[in-house]
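Encoded as structure tokens, the following chain is the form predicted alone, with no partner shown.
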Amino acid sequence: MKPRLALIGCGRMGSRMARRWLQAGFHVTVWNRDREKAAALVADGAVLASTASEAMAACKVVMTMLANGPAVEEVIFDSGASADLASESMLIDMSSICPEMARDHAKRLLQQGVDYLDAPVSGGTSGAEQGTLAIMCGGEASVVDRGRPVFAPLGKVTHVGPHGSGQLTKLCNQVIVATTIGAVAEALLLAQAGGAIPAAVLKALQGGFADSRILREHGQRMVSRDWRPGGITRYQVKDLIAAQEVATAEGVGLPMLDQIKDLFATFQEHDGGDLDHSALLLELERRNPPQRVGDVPDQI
């Protein structure tokens, strides 16, 4: 029998994940601070809870998909909702938070007999819709195995180490994503400035050593100038700052991380925070007038 699931956080990612579970036959109870976002899932078969405590008390497996660490702390702990988790239940935090906070949450929950996994994801809203997310899971291997049926409708889960390792892996992911977005944006701007056709250059690079999912998907966003958010810039900045903090704590110097974080942070300051992170191209264009990749209107 499939376990009853509670989902705390029904935003862009959470709502799509909830629909995947519902389509797979899970009983899903939902709650969101913005009630309308959770209520929208009732038509798909979800049960709407009036409080986070109510949702968490009703289910043995609780999933959280919230904006950041402070949101997780507020909703799960500061509100007192964690006290309503049943002994031997499981809380799986799929939000992106700092590794140190994940380890602290694990310690606090284990003290009350609740298993914990930190399991952030990569793949964006399209991955959530299609069930192709990469799920990076930190915690006890036996608990990860218990959670595999829950992860299955969402994508591929990999156990990457003890508590906090899932969040650390997500930060590694974000460093690679951000740096590659920056490289693709610079390459397409160079192509434009030199007189080549950026869309043709994008096609020519596919299949060679420069090819990647980011080149294909985010490069296409750049030549189409489609900045409607999939991966939101302000979340990218949050994660890059967290990666810097871990690097500093471990005594590791990461100059490319420092540079790409500064570039994204400046773009956020120029009103780019709510755009897709591929829109970093706009910051490069701002610095290089009158260069502009493509001649189609911006989609925001």
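What we label the rigid core is the largest C-alpha set whose atoms superpose within 1.5 Å from one form to the other. Values in this document were obtained by computation on a predicted structure and should not be read as measured data. Positions refer to the first chain, counted from 1. What changes on going to the form predicted together with a further copy of the same chain:
W227 shows a C-alpha shift of 2 Å or greater between the two forms [criterion: core-superposed Cα displacement of 2 Å]. Once the rigid core is used as the reference frame, the Cα position of W31 differs between the two forms by less than 2 Å.
With a cut-off of 2 Å and the rigid core superposed, N68 has a Cα displacement that falls short of the cut-off between the two forms.
Write the structure block of the form predicted together with a further copy of the same chain for the protein whose form predicted alone appears above.
For this one, just the chain is written down, with no partner chains and no other molecules.
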């Protein structure tokens, strides 16, 4: 028997996840602050709730997919909706929020007999559509196991540790993503400066040890100079700052993280905030005027 699901947050990611669940035969009740986005899912079989509380009270498994921590805080807790969660229900927060806040949410919900998992994802809208998301899950093993049937249509779930560990793993993901983007951007700039053909270099590196999803997807964006997001630079900056905060709290110095955060933050200050994070190449070009790096046009 499939549990009834509530989904709070039907944006770019949430709406695609809802369709995966509906296609898999789940009963899904949806709510979104901007009602239109939730209503659009009714045609796919979703039930529209008029308030978050109404959606949550009707279901044993409540999923949240909201923009950030403050949004989760406001919609679930400050609104009083959390009080309407049935005891023995579970809340699975798939939003990306800071690990500290996830641990706080876990504690508050456990006090009223509601189980909690933090389960942020990587893989973007294409991963959500195709059910190939990487889902990083923090919480108790038995609760993770109860959640597995719900995660199955979305992608691969991995239990990474106690409450907050899922969010911490998402930050680790962002550290690697941001740093790899920086490495690919520097490599392509070096290639161009030294007289090689960046598009050919990008192709040549595939299959070797430098190969990665970032090389293929974000490297291609750099070569095509396609800066439409995708992953937005100011979210990347926010995540890197959150990772630095955890590192500072734990007394760990991470020099590559510090360097890539500075690069992305400076890029944001130079009007890059709304571009795809692959556009970090523009920040490197800004620092290295075009007359010195061959024929790269000055795009900022």
